[in-house]
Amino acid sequence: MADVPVHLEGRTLTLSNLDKVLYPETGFTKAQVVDYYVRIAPTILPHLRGRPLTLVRHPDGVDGTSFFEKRRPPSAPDWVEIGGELGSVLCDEAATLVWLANLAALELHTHQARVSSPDAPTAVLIDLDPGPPATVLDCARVALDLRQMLDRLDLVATVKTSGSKGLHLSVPIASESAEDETTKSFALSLGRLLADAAPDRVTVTMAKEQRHGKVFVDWSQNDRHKTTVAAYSLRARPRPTVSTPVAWDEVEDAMDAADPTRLQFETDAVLERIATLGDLFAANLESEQTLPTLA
């Protein structure tokens, strides 16, 4: 397919190889990746804005070679903004998002802090990662336990699928109210409480050989230098799954039904959810919550 020039919000860019299949299992093409990111742009951009990106690029599709890219590529148009210690891409507008899709940057990972305040995370991130044979349903159970703990602390949390195997909880906090060591310590404290209460199914130990059949409460994702896949980002899985915000009753329903497919969403379903449910992750965009001290 010939290159296609595109004019978007005053920017000009050229799209290439739009017929290339990036998800062979489903025949999902680069054109469909671009289309998804164009349509999700109004919803995903507020969650990306001002945050240095780590890109996960799959130029030959999800079955081919992939690589992480933390710095803005040399071929980037001069209007693609950069920020952070490494000169990472800042995706503040739809044209940049489309340019990234054309690079086959399927996954977009963000820091918990914005470039304007790199020492001030805007949320506590708790990554629930199941060690086989544990599944996303085991993560759902742990997520609901965490929600009860946070409720007792008068803290609101949002939840999303990882788009892969697990779930991500986010506890939004007021700007400049904590540093990354504080949020990391808070997440670890919650994880330890869960692991002490249910050592047969929860762990905070990083060693993979000790995670068998358990849900790893990954508190380390709050480190200043770590990134996590953004809400509404595609994942490089066999099918074009998306890291999808969900309602808490959906987590409960999936666990009650013992149906992991209720926590798996592909692009079309995500776009339909936005049209009917709006942005279930919106609480992360602005919060006045502050973290209590855990003994």
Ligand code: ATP
Contents of the next structure:
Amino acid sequence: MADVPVHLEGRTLTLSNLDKVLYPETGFTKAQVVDYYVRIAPTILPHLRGRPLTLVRHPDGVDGTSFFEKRRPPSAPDWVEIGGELGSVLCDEAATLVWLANLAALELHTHQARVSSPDAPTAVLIDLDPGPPATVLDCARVALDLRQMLDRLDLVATVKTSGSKGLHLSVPIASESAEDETTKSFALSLGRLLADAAPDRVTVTMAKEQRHGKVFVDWSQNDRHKTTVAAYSLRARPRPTVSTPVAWDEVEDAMDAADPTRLQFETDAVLERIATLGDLFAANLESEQTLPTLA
Ligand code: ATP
Ligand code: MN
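Now that the form predicted alone has been shown, please provide the structure of the form predicted in complex with the ligand.
Then the entire complex follows, led off by the chain already shown.
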């Protein structure tokens, strides 16, 4: 297919190979990736704005070779914003999102802090990873336990699917209210409480052999150098799944029904959800919450 020139909000870019299939299992093409990111732009952009991106690029689709890119791709147009220690892409506008989709940067990963305050994360991120044969349903149970603990501390927590195997719980906090050492130790403390109470189901130990059949509460993701896939990013999985914010009752319902498919969402479902539910991750855009000291 010929190159397609695009004019978007005053920017000009050229899209190429739009008919290329990037998800062979479903036939999902680059045109569909671009279309998804165009439609999700109003919802995802506030979550990406001002955050240095790590791109996961799949030029030959999800079955081909891929690479992480933390620095500005050499082909970046001069209007693409750059920031952070490494000179990463800042995705502040729809045109940047479309340009990234055209690069087959399927996954967009962000730091917990914005460039304006690189030492101050805007949330505590708790990455729940199921060690097989544990599944996302085991993560759901742990997430609900964590939510109850956070509720007792008067903290609002949000949750999303990773778009892969587990869940990501996020506790938004006020800007400049904590450094990454604080958010990291807060996440570890919560994880330890759960692991002590249910050592057969939960671990805070990274070692693979400790994780068999358990949920690993990965507190270390709060490190300032680490990134996590952004809410509403596509994943480079066999199907075009999305890291999708979910309501707490959906987590509960999936667990009660023992139905992991209730916590799996592809592009069309995500766009429909936004039309009816709005942005279930909006609490992460601005927060007044501060973390208590855990004894
Ligand atoms: P899953 O639900 O399968 O665990 P995930 O996105 O949470 O999906 P993890 O392996 O738990 O994946 O990793 C958490 C985050 O760490 C990822 O979202 C990604 O941003 C980052 N990450 C993982 N592996 C790498 C890597 N090799 N290089 C850079 N960042 C990575
Ligand atoms: Mn994970």
